[in-house]
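Listed next as structure tokens is one chain, alone, in the form predicted on its own.
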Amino acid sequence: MTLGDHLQLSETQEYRLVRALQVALAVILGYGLVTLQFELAVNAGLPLAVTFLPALLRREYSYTMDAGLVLLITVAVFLHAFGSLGFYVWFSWYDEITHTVSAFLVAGIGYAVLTALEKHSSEIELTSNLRGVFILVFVLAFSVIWEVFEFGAVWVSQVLGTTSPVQVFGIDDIVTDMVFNVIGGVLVAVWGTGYFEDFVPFIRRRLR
């Protein structure tokens, strides 16, 4: 089951949801832009670069990424560019929909990951209790860097005395986060790792 799947669309009406979620990144991108707001610019800029990457492992290794999972990732950086227009500092709970989503995500990728080694060594064997305390340690080892992040560009944004394209608001946020990632990836290890099955052989070609 994919994004798709439970809306119930189409691969087609999938891919159209994608062209139309990158050109409002687009959009946002170049209001950003015109009106001087580089910390927008960015924040839209690189999120739509991310929904270009399933078309570069196309050309570059032929490989055709499920429609929902492509949907998956382009639904999840556009909600980080979208919200950067004002609705983070708007609506608390923006933030906390943003995680889960973003952790979904990289849940996913971890799971892609290990389920790929364990099929590539026989010496890699997890029960299915193990795979969910990976799944739950490769978020929290994730958000603790993303974190990292937020305050390392925060701190060189005011020595440069620029905007942060970033904020930071506080410990109680940072628990807050902490608190959506996990349960983001609660998500995938309860109930979503069938997004991610079709990752899985990619991966493991590529570790030969």
The other form holds:
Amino acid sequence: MTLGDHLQLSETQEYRLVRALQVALAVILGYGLVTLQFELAVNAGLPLAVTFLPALLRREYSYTMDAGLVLLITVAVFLHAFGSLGFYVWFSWYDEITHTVSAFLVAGIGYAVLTALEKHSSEIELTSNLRGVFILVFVLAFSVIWEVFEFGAVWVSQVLGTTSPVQVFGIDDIVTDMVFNVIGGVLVAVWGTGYFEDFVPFIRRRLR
Amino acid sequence: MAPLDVLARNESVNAGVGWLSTGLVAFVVVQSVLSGALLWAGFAAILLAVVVLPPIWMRDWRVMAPWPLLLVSAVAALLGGYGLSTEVAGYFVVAGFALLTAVEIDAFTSVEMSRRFAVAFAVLSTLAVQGLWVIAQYYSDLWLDTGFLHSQRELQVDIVAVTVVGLVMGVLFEWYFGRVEHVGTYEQLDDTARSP
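Go ahead and give the structure of the form predicted in complex with its partner chain, now that the form predicted on its own is out.
Shown next: the complete complex, the earlier chain at its head.
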């Protein structure tokens, strides 16, 4: 069952939702630009760019992504941009939601890459237990790499004398991010892998 | 059982250096217990278990992982045991542990991994272990009143350091396993089946 089927929405409804979220992102981007809030503009502009990725893949590689996954990607980046309006600062639980949703997506992509590699290479044979372990390892490693990225982004911003588009709010922020990334990973490992099968043939065709 | 791809067999020199490394790790376990560094003793004991698993499993003292991997892990364990840059030593121990585990999973279970995949998996595992360790330290500080984590800056520097160590170990051993005709190194790799 694809994610699209599971949401019990028609494809048209899913694409309408995606469109609406894109418009909202464009509005936040415009607001950020008009009010000269550089980091807000970046935090809405990059997500907006990401939402066009499925359309780009369709044009360049004739790959039509499952509408449910398109919606998942859009929701994940939208939640982040929306949070940059202030929700990250106002509500501590907001961060936990965005991290769970993003980690769900990241873990799913990790699973899809793993499955594609496994099907592609005759030298790789895994067991289902190890696949679960791999998903968790993948999200945890991604969390660590993300922290490296945030550290680097803050450092570069300091050097350039600008405000950083990402902020780290202390040790508990880092740890909470990691814990909720793990939760997103567990959700995929336990019952979410099926939703991401749609990515597998596409990734496999890219492996040479 | 899968062929013991990168585990050396019938190679006394490899086994000799391997057992020397094993001795070092065993020494670190004892030394750390005696000096009360129980956490480090625990790390070293886990490393020791992974190191001696192949010869015990195969009932052949010459079946040891490639000696550079064992030696790097053992020296890191030793340095950490003497309190010399324990943090960095810890990253090397974890990276070595992850590489050893990947090699052994490939050798002793039905799981098969290509060389690149095994190394990439080990690097990701090194980072993942750091992630778990950060979580464990945080809740230990919170609930057990320990004092692992001091400042955000320090934690971030640790995270960057482990990433660098993990990547460096990964690149070095990927190069080593691929270039050096190590006893028992992968022979089945052909370029066509490699993934990018």
